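Quick heads-up: it's one chain on its own, the form predicted alone, in structure tokens.
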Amino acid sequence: MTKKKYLRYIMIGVVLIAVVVGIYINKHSRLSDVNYTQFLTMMNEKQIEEVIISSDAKLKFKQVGDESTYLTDNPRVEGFKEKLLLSGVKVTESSNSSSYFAQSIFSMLLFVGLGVFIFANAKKRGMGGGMMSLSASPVEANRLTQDFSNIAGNVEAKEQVQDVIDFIKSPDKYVKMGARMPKGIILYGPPGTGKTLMAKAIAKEADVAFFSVSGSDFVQLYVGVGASRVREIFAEARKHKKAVIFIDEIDAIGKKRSHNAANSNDEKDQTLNALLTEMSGFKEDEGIVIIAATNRLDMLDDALLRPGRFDRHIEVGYPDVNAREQIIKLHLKNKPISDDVDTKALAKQTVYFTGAMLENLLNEAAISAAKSNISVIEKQDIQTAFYTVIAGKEKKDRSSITQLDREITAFHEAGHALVTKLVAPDNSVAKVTIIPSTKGAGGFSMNIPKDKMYLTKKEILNQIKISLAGRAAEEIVFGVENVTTGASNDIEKASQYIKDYIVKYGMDEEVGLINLGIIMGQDTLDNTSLVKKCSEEMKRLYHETKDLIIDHRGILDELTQALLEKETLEESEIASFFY
């Protein structure tokens, strides 16, 4: 038995005397209670023996013939103890002072041996990752599952970190050539698309300990508590010589400081000083690397971003139709899927998937098909997952929608798939439907833009404009006092496009090639002045696309008629009234 397991054992024993004791002394001090009047009475009758008499309010007594004593009243009356006398019966005092004792002891031996005991268990705790200390026990590469050949696309990804997993693996070459291995990488991209995967697989190519962490873990409220925490992370890394250390959504501690005093946090400022200062404690010859993942690049401080920190800044983006395509085949490799899945195709329609999201797609098509009872998962399967994941679940009781409200969103759905059509027929218009889901939606219009680099100003006008086509078709039909709350999501997605269109990307001639968020503040872009020019904007958009739906009243009618009396219309139905 070791040292540490023999004073636990110690210890309890010690708090299970405690409590016993503590027990007994409570239930022996548990004693009768005698009425004062029934106590005088059984004195004058000859039936005390003994009284013991104290400060207390009550007073013990014994009877004639009986062991037991009891408690009554203590009268505090000058001449007590002569009655008493007088009466014969035998008069003891007592301070209660060995019993106080007694009691005191063992209390306080009961708190010391539950202080003791709690103190060693919380140290335990800390030691492996409890209430103030980090949990950062490494996973060997050995029992990481995922490599390279587990991350499709991310090509020039993998290529940035090639180099560092061979530093990684042999650094006496590097430091003979002079050259420093980077200190950090950052991997920083949409959330899905791969970053935590990608740091574990860099620790399994160069076979070395991972250490993962989330930024979130050192943010704490006592000042002092994180600092202490990335010390000891990094403590642990340096034990295995070689190790990749990997914190997940860094902005968490990263963020950037700020000059005024007021705004600064003492407890987030000093946990990223002490990671500053281990990565720049790192020797050039160790081969340990820092990987840290973010959303926001933006967001975080420029003292981690600079050359001999985070050296190297990995974007890890949304993929595009080719490395959607491995990613679909890859989480296909082990799932029977029929003849007639198309993977080309569905790479196509999923513009604007992350690895996640197409990993969650296939996997509620295998749910749907085991649903099914099939032994395969069919094109079917995936379409339904495919809409399932973008709208939620057809709704199965539409008793309480009235036909109006079918009329309602079968225009404000024709409106959309009209103006994508006209004004970006380059545009996938997948399928249109009015079946309302279980996340909502009264309906859906599935507009799909083709891959590209770059969005163009006509671009991101027409955009805004098949946004509006819903309520521009509501107002056209039922007027402008009847139109509904269907336009809400669309009308934030405009929002969103009109304030890049003018803050971020300066296109608008008005305003000019500047970006207002450098030059006003991010907290004073609510001025009156841009919301009058951003609302001026969206006016003009607005009524250009009623001018056009006016224009194609005809086929505007047309697919809202195809609409209600399909409920749901495919790509090529929908093409069919554009030619």
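Fair warning: this is a prediction, and the values are worked out from it, not measured in the lab. The term rigid core refers to the maximal set of C-alpha atoms that superpose within 1.5 Å between the two forms. Numbering follows the first chain given and starts at 1. Compared with the form predicted in complex with adenosine-5'-diphosphate (ADP):
- After superposing the rigid core, the C-alpha of residue 509 moves by 2 Å or more between the two forms.
- Core-superposed comparison between the two forms: the CA of residue 310 stays below a 2 Å shift.
- The Cα position of residue 193 differs by less than 2 Å between the two forms after fitting on the rigid core.
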Second form
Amino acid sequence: MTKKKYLRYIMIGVVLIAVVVGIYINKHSRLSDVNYTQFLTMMNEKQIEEVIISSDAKLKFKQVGDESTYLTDNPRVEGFKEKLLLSGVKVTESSNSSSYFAQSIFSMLLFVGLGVFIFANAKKRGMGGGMMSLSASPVEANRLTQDFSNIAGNVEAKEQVQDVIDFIKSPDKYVKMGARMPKGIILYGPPGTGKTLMAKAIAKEADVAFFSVSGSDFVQLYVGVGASRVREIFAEARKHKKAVIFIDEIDAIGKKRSHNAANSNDEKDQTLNALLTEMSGFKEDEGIVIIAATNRLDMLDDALLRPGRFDRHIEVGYPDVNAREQIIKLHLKNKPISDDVDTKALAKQTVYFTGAMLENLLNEAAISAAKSNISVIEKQDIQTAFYTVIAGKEKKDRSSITQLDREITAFHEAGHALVTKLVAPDNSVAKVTIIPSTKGAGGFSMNIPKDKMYLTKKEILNQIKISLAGRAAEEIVFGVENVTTGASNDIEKASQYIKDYIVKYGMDEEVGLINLGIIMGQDTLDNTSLVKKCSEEMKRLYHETKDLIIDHRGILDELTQALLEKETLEESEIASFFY
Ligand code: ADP
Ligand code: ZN
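Please give the other form, namely the form predicted in complex with adenosine-5'-diphosphate (ADP), since only the form predicted alone has been shown so far.
Below is the whole assembly, all chains and molecules, this chain first.
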């Protein structure tokens, strides 16, 4: 038996004993509750034989001629014991009760279990496993196995961390320039898109030690333990001079704090505060960078995102068809494959797959090939694996749903791009994609020229049309009954514009140059007529947007086709449709 196995058996044993003891205690402590006034009545009637007092919220007692134990509220008043004694009740203090003893054993076992667990994990990590633990011991740079060559796709994210790597290597260079480098970086995006991989690769590229913890590991700790772990890790990192500290699932400790005191969690807050304190404590020229990962950026506490903390936010999103092909090729590198495997076709087939799912897919395919004793992975193995991986994700027939969803998204996004090009040809449409981003469905990014100080009336109206164009395209193509919820952010944006247009900027001719808020007073503002005014104006703009799209339906269809094929279109590709 190896040492590792041995440890694991101890661990399992300890946990089992703890569970059994736990169940025992639970079973024996499910006592019936008697309300306190009833208890007093019983006492007056001399029905109480014995009371076991403690500092707990409940106290236990026994009735005359009854073996069972009952519970009642502990009044915790002075002189309670004397009162009991005077009325002839036997009083016992609870510290020597058997359940107290059992409970101590239970907690002790848990502690030992936890200790063994942490110890075993630290061992495992030392051997290169990926399991997170609270240990402060890092993976040294020379034992990290993955660098940037192990990340396919994620091009933008890789670019956005280049300077950070350079900074870790030679912080002085940046300090001399008076540059303030981020102390913390947040990688956000769906699970399995390569955030952990990226953090490890950064450490490897910068040639520094890699510390990793997971926010969720802190959650069940006793108050104060999490905070002191954080301090330990930072102290250890400082000893290494330079390091990458990776905190996975930062939301587990850094969720927006609730203002409701009853919901606040002391332990989480303490851990978070310790983290923030440590981060503000280390100097800029130290070459330590904290990288945190989360699925949801919008859930994080603002305190975390302030300058000097995690002030660089990098999206690590779903791979598009090109990125998927590269990921597939990367994970096929060490696998023998048959000529009938077409990586391009596979990339097309795997819409909405993350890097982790692709890795899993190819691994399953390799297993399937090995099982059937063939020398190379064949197309059939990949197809079999495809359905295994998909079935593991969702029961429904995903592929057909996905196809319709993709088409709706493609028309919607093409609508935005088309109308932008038509009404605001000077604005650049940097990128259109049908791959969902964490910020919302679909993806459309447009940059309003930066060198403008003001927006004109016409530009505001055009912005509204651009926002409405997604829904307009959906309606034109799929019919008014089939429009989707995908436009909700667009509608929000358009509503803000139209309100400002009328209320703030005095641009509506009928209402005139007045700020409605001031004229009418915030409280007495005539909401119904304002709503009516906004909605009329919006309807008119929506109508114009639809006409615009109908007049250029051919380009809409072409853009949509291209999007369905390539999933992402860059600026120059979009421009090519407009000559
Ligand atoms: P996350 O931290 O975002 O949940 P991980 O970094 O743990 O995702 O990714 C899990 C695995 O998926 C990686 O170890 C790798 O095998 C694979 N993977 C994910 N993204 C990529 C990518 N862009 N290139 C290559 N492999 C990837
Ligand atoms: Zn939209």
